[in-house]
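Next up is one chain by itself, shown in structure tokens, the form predicted on its own.
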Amino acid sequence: MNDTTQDEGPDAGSQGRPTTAVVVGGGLAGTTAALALADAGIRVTLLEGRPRLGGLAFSFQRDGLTVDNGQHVYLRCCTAYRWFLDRVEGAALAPLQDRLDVPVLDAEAPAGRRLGRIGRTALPVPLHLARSLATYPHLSLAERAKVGRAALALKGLDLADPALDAQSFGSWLAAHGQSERTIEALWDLVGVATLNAVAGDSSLGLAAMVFKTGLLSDPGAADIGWARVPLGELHDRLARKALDSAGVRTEVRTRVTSISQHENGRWSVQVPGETLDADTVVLAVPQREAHDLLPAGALDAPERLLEIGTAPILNIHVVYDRKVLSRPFFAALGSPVQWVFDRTEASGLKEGQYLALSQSAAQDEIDTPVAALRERYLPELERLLPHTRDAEVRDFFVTRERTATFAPTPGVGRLRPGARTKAPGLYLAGAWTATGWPATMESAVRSGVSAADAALTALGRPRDHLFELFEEAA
């Protein structure tokens, strides 16, 4: 590796050189900020410890399979995410649906009212919902009505007001008239997968956004979309090569040891063997790291980001060899199982179906043995697919992410940072920081414009294409 303040080029500065920026990490965020940065004109290089961009949303080989090591989807009001699949070109590999329909099976109802839908239709906000919700067999009728009540409540809710931070959502929803039967059966059912927690543990801030944002502000706003390739396509393989012809110099399997500030303003990055010097530093890489980074003075109260808590996610695969499951994936009621995806095509499969199942909040599993997982969700998995009951499991597996997501507790928002720092020229990056959204990929590539926007705002460079991000993606 070369010092990066040895290259001179076009965008030399006053000085005769370029000016010059470090991303920390290559997940979601630091390729958001070192793309942000690069098509401004900077010269980026990006360093990542990992072999691999991506974070973790990334793919590995197993046994001939491509495999993600957990389940991601994304929806269609968020833009920024959407910006980045369009920026490395990947826009086409991870379509939304038409319009939302999540099938929803009950393990535990008779036969012939297993199956449910949310769903929406043409209709303006929030009568979009109406049809779906009069039909959820899930519900009865008197939950239904309390939940369009609710749901108007919610609309209502300022998310600015900092009051909705500290309580928390399932006491909201207790105190709105919904049922401990209501609130497994429709809104944790969302809430889970897109907060990492059941109602009682999050914020109310962070779920009325969810709720609002996604539910309650557009008809076409919850329409899902996913990867129907693995996911080091779009956030590796694809990241790099946009990278790459934005001139961006990434090195993976490259682990900053410490980050300093020189007096005349400009920061050295410290990797193994070299030392780089840079004009902007993003640190781009979860909480804890960013702290044992963090030069003294960066913030006022460092020791917040550890107060940040961290929630787990568990996946299960299972290979058949033959299909199971019709669906392109479900969601699940009465069951520990909570989603499941067919990511046979996806993986390379050839014979057989390959179903992940992506279990969220799960804290209490996260740890357990593997034939202990087996005993556990095979036997569920044909309660809800017949049709496995006839089946070979050729493999079953698990991957686990202990601290996949941070945990949306009340009271997480007033830890949480913004991009900027105290220490001129240096942001900082990743989900976990003040985007106003959960953990999940929007808040990621969020955060990495953010970061970008404070550092060419202090840099005086241009940040039009910033703002034309999110009106393209829209």
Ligand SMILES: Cc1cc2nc3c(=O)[nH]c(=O)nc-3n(C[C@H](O)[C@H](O)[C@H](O)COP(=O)(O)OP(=O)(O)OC[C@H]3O[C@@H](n4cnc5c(N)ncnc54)[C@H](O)[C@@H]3O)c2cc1C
Second form
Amino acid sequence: MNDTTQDEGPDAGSQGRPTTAVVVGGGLAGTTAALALADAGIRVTLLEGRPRLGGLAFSFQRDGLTVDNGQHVYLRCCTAYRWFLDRVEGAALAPLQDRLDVPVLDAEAPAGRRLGRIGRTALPVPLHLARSLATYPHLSLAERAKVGRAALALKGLDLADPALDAQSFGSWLAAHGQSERTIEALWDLVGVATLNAVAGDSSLGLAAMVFKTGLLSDPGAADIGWARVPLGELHDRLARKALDSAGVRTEVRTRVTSISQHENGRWSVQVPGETLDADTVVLAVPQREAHDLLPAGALDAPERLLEIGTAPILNIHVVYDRKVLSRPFFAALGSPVQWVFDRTEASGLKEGQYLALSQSAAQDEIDTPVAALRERYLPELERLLPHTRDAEVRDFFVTRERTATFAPTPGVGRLRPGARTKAPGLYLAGAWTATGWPATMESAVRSGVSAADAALTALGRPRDHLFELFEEAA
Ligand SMILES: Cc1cc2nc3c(=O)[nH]c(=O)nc-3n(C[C@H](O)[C@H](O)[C@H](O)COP(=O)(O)OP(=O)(O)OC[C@H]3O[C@@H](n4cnc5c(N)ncnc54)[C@H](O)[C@@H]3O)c2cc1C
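Could I have the structure of this protein in the form predicted together with this ligand, to go alongside the form predicted on its own above?
Now the full complex is given, and it begins with the chain already shown.
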């Protein structure tokens, strides 16, 4: 450590040396933080332990197919993730539906009533869902009327009330007249996919946030978007291109082993064979890794990070020799199958059809052997999709993400720290930090923006208009 560095204040750039930042973790949170800091004129190095960017949302090659580790969707109300897509010039590759339309197939319904839809009209909220609810065949008339009343009660909840986090969504739904069937056929159909937990295991605060923002804010808020290309194309290749053009030095296969602060306030980031010095560090790694890397005193109660649970997602991939599904996706009821997506084009499959089954809150099956999953799920697909009965299965494999998301259990809100730590110049990002959102791509991007915002404010740098964009949308 020399005298010159000791004398430098936080915005060293004003003293002739460029202000520098190291971002640790190249998932969506870290990539976002790196882009936002670089856009504000900071010299940024992004360090990622794995051989690629994208974190939990990535692609890999298998027998000539490009496979996503798990099907990902987002909603029109995900303004931060949409900003990210624009920023990496990938928005056209992951378009939104013109209008929310989710086909819901009930494997157990009598013939003729098997297909229902959750959709919207252009009417103002909450009337935009009224027609869909009125004609939803998977609930009785009385159940549908009660859904309407519960939705209005949900709309009235104050998301800023901390008491919501301590309560379970399931108990709130039961107290508002929702039958087990209604929870299964409607609330969990949406909630399990977005929260990665059934209503009984979810915080009311997080569930209310999802339903209020997605279904009860703006008529188009829940229109669904998904990548028509492999996730790696967006989160790795295009992200890398955007980072390069922004002047970010990106190093993959570079695992950070420790972070420490000098007496002069600057930071040292240790990777095998190199020490990087920086004015600012953004730690955008999962909560357990963040706990292990945080220097002493950076958080009041760092052990709380270890109390944040995790929840698994299983994806089941089936390649048929012919087309068996004519829609881009559907959700299922009366079957262990949850959501099914056609990934044929995105994967590069030339013949036949490739379906990905996205199974959230998969605690019971995350370790089930492939053969047992095959025995269970192929007959289920035959029940739901008659054309599969004559089709040959060319490939069947699974991807297991044991720590896909943080568990949105009641009480999790008080465990999630914000972007600022007690150590000046050190910030946290990650879908698990206190964004108000469940563990989603939206939460990850928001957290990256918050961390960059906090860092730039401390450095006395002008904040980019992008931060206001989110504030308006929030
Ligand atoms: C199967 C699956 C399905 C999902 N479906 C959806 C969906 O439909 N919609 C949705 O919005 N979200 C979905 N999610 C959640 C979403 O993918 C995550 O919330 C988001 O990608 C998390 O991003 P992140 O940057 O916060 O964390 P991560 O993606 O975990 O990134 C952290 C990065 O830090 C790196 N790292 C860790 N330690 C170090 C170290 N010491 N040094 C350097 N690098 C390190 C890791 O390798 C990783 O790349 C899904 C997740 C999974 C797994």
